[in-house]
Structure formats: C-alpha cells, structure tokens
Partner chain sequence: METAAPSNPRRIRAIAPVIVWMVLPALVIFGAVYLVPLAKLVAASFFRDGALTLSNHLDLIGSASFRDIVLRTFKMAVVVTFFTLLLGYPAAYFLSRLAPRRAALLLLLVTVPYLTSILIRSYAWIVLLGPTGLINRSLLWVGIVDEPVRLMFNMTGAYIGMVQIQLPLMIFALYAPMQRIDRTLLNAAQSLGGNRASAFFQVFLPLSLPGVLGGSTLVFLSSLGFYVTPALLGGTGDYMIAQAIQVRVSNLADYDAASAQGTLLLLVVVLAFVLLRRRLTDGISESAAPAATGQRVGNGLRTERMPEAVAQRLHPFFRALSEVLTWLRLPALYLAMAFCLLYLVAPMVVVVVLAFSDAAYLTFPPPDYSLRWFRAFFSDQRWLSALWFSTLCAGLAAVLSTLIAAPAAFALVRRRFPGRLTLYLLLISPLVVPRIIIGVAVLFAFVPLGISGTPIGFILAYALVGVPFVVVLFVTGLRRFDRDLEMAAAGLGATPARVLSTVTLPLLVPTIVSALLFAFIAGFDDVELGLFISGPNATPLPIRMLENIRLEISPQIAVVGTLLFAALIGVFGLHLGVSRLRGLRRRFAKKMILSGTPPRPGAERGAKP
Amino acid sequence: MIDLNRRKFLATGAAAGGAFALPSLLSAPAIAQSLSGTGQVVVYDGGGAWGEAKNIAYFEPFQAETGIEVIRQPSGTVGSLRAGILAGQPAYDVANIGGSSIDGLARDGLLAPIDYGWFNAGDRDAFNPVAAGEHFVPALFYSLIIGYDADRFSSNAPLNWGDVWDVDVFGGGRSLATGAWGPDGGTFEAALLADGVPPDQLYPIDWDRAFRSLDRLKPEIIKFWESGAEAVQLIADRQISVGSAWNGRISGAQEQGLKIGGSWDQGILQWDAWAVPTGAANTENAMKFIAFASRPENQAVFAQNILYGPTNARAFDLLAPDRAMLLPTYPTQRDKQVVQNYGFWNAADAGQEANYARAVIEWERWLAGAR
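Structure for this chain only, please, in the form predicted in complex with the partner chain.
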C-alpha cells in the first residue's frame, strides 16, 4: 500500500512538474513490486549531465524507496567491462552497454538473465521500439543527427546527409565520428544515406559504396571526432560548419545559448541497455534497480532532465507534449530516423569476422590508402 501511495504521489508530482498523468497509467495494474532490500548496488554513472539526470531520476529515489545504497561508478569501456567479468570481478552490478555490444557479451555467457519478477506488471511489454531482452533492458535512446552552425545557416539549413555532403550549397569544414568506433559513430550509415541508399536497404552495409562516398567528402573533413563533446565543440569554435553529433550534445549546447542547429532527418537512432554482468557482487539488488529504472514514471523524470528518449513507451504518457516532442523517440521524430541495425553489426560475415570488427579493419585500410 505504501508503494501504491508513493506511486500516486510521484505521478502527481510529475504532473505538477509540467508532465501529464493520463488515465491510462492510473488505471494500470495497481500492485507495485516492493523492491526493499539491504546493502548496496554499484551502477555505471556516465558523468556530467547524463549522470546527474540518472541521479535525480533513478539513484536517489531508488535509494530512498528501497534502502539500498547506490554507488555511482565512473564509466569504463566494453573492453574493461568484459575483462572484469572474465577475471571474475565485474566493475559494476548494473552496467550500461551500447546496443552494438550486447549480443557479443550475452553470447559468451557474460550477462546474467534479467529477473523480470521484480518488474511491475506491464512494464516489460511496454518497451518500444526496442523490446526488453533476455539479458538486457533498453535504458535510453539517442540519435546521431546533423548538427550545424545556426548562425551561418540561419535561413537555408542542411537537413539530411545529402546536404552534409553538398559542399557547394553548404560551405565550410566537416566532421564525422571516427569509423574506428565501428557502428557507434554512425559514419558508415551516414555515408550510404548521403549517397542515396534508401533507409530500408542500408543493411548489409555496402563497404565499397560507403568508402567511395567518404572519399568524396574527405577533402572537406577537418577531422574525425573522437568524443561526443568534441563534435559540438568543433561547431561552437567555428572549426566546422556541419557535421554529425549526438542529439543530447546539440540540445545541451542549445540550452547553454550556443547557436547550433540540429536536424532529425535521417538521424541514426541508437540505444544503450542496462545489464547485469555474470558474477556481479549484488545481483539481486541490480535486478531491483533495473526494475525501478524501467518504471515509466521514473523514465519520465529522466527525460525531464536530459533529452534522451525513454525506452518504456508509457513514459511518454507522463511527459508534457512540449518536452516529449524534443525526444528522439517522439513518434513524428522517430519516423524520420533509421534505427541502427545492431543485428547486422553483430553478425559475422563470410570471413568469420563480426561486422563491427570488420568495420574497424576496413576503416584502417581506408585511412592507410590501402582500400
């Protein structure tokens, strides 16, 4: 009963904070799981505005509701995560993993099966457009979109990848994510979309065509960006006029008053997931945390604090339209974008190399002029 009251309180609180509490949610199954427990849970933080949004939406309320202490652990890489699990001491109880890396870890038995018993009824099936899986639960959506100097292109702005490649109409330097990140920088998809490949025919990636397209833009590319922050900093410093950037970075810059525009058209929709490494010290607490972070009302608070899309689609019912329409998974926005096909990226090609690994090798060959 206490949980029920709290839940209601949260919904009202969210409404007062500018969000909508629609009847559909209030009439949802009434019994919420009690997640109370003891001890601690070590959770991937992420830092900066992202870490703060998680803290407000998940860490502090989880701690208050369950009595389980949340330890915020700085982010590592897939490589450090896998090594920790293999060595028998994973860095986190709850990891945050990019969608492109989930399959490989799960296939090798490095992720514990999610215990959906802790989930509130209805939450598991509400995940959309990516469903919750056996070993992972999507945590957030973000999109690799087109960012541009809004001072320079105030009337006629570059809207899609074709425009990014059109250096005659849209002058100035360019920057794309380094292809050494494989799928995570979206550079291969961007190159193909710019070359006129229809979104539904992107996969399997036509490597030759992608690199021919990159060849055409290369003279204008000042550099390939290496961190999410750099993509936007390059525009802010007027080093480039147009490039790829993550939507959260663009909106973050806009909130700070920087004149940077963004276009969702042909954006590459990506996602991260929560997962529990095999051998984590606090597995049960980790499952409880993920269940908590999968509740729509908590995801709505998260989306209030940072412009990453909720993965439990019912969170949209709790968000005011003017906030919801800024999110990458808002229906009209989502339809303009391409959901990145992690299935393709994890599949092995004929040479037995996973496509994400092949991307790195092809990229290095291209840089060396050996393609």
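Got the form predicted in complex with the partner chain; any chance of the form predicted alone too?
All you get below is the one chain by itself.
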C-alpha cells in the first residue's frame, strides 16, 4: 500500500506552491489578541493529508503559542456528533462540520455561539465568500471532483460524471463517497449530473432519479469510501480506475509523484466550518483555537500545504500567484463547478425531516434493497 499520509509531500507542496517561508507565515501578527491559556482542547482531525496540513498550520503552532495542548480526535459522522452532544458527551471541543449540517445543528441548540472577542481586529469581517456566522466560522473551501488512474487513461481521461458512469469507454472499478454522509460526499449530486440533470436544476434533489442512476453504477462499485484519504488510496492501489475524491487529496497524491489525475468539470464546491458543540468540556480553549485558525497567516500556511481554499480572504495576500491559481475558488476552477446548495440540504422536507437527514435514511433503505 502506498502511504498518502506522509508529511514530506505536504512540505514539498508548500515549497512548490510559492516562495514564502513557513516560519514567516506562522509568525503571529504584530498586534494580536493573546490566546495564552492552560489545559487542553480536543479538535477534529480528519486524518490523511488534510489532518497533516491542519497539524502544520494550526495544531502545532497553536500549542506552541498558547501553551494549550491540542488533542487530535479522529473523524466521525454528523449523526455520531449529534448523538454525543445530546448525551452530554460531545466528541470534540472544536468540531469541523460540513456547511450542509450547520443550520440544523444550530437550530436544535447543539452548537455554542462563537465568542468573537478572541479574534484579531478585522479577521471576522474578512471572511468571503461565506461570512462567519453566529454558531460557526468557515474553515476551508474544497471541491468534490473526479479522480482517475492517469496511467490507464493517459490519452482519453474521464472529465465529467457522465464519463464516470460510462464503464464501456472508461473501464475499471468505481468508488463514490458513502451516502451515509448525506450531502457531504456529493454522491447524490454526482448521480444526477451523470444522469443528465443540468447543474441549475439539481435542487430539489429528485431522490428516485438519483437512486436509479446509482443503481446503474452499483455493479461497478468496489467500495463506497468513508474517508478522504481512502478515496485516493483506492486509486493509488489500483483497486479502482475512476471515482470521486476531494481536490486536496488528489493534489497531495500528485505532489507525492503518484499518477492520479483530476478533473474540475462538474466539480461540487463545498465548505466546512469550525463549531463548538454545546456542552464541550473546554469551551474557552475551543474559542481561542478557532480565533487562531482564522488568522490569515495560519490559513495561508494551510493552503500552502493542501489545496483547500482559505476562508479569510486576506490569506490570499500571503499566497504566491502560482499557488493561489490552484485553489478551488480561483476563477478558472470556480466557473467549471456547481456550488452545493446548503439552503436545500438544511431545509426540511414535507415530513419535516431535514434533507440531509433524509438522505441518510434513503441511502440506508437503498443499501438494504428497500427502495
């Protein structure tokens, strides 16, 4: 198995992406809110290249600057996060939550209001194109795109979701994100786009059409991946030839020298946010961590190490142009993609079930052969 979790290719990516030295970017602003403290803070990790990028940009420097120990907690589903909060034992002090789930969790009283008193002047106002909200702070932009074996498809590569479904022209096994993640894995949008639904008519999701489309691909599915690292590992190990993957995972593999291609066409642009669960054991330290991770200097280091876009727009001033143009919100990439409609995913259906929750129910029924 090829190791895709190595720090070395992250460092290589930083060096290739621009001339800025990491120590200068990691230096605290000249006038910064003091975040010093004691104890610990439990933060969502995410694993793989993403986890290592966060470690370099946020975890290690936060611990060094503040004296607060960062405990890295592995990823889990939104359902398990919700259950832990309701039980009074949230898994994290700082959760990383897909934008599709934020409103529902906040509406149910499961997220604490963000204390912006710890932020440096101007940082909150610099968030763009998604503003920092009452219960969340955008953490990164990323895209769910098409990944493929570049050796196998060296002259004719799959470019859109219709190509992913076309196993006659583009042979080999397939993988998509598990639908148990609801909208976060982009599987339902991918299925509809593959079936010919125009991007501007994706919402509301036609569940029957989406699952009919998935029915056609299911015989070719080797595995529904359950982590971003696994999505690319399946291609690297040649268990599959084509599948969905996040752009940062693909770029990390490419920087390591692996022959994995990617296509921005019909990519699904998404964002994640930092949030503090209600009842978190270390709430003040959590607020300090989020303030630290919202500094443009630290976000620029993050973008140097993995190609996920910064949310504090001032971070772009610290990125070399050749690095900035590789990020998912750079205009050339942005214009080829579909922005995931979080308004739909957070809204309730006719039965008063949030659409992100309905997606999981429908997925489980499909896997069980009940739909």
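All values derive from a computational prediction rather than experimental measurement. Positions refer to the first chain, counted from 1.
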Under a two rigid part split of the chain between these two forms, are A91 and L217 together? no
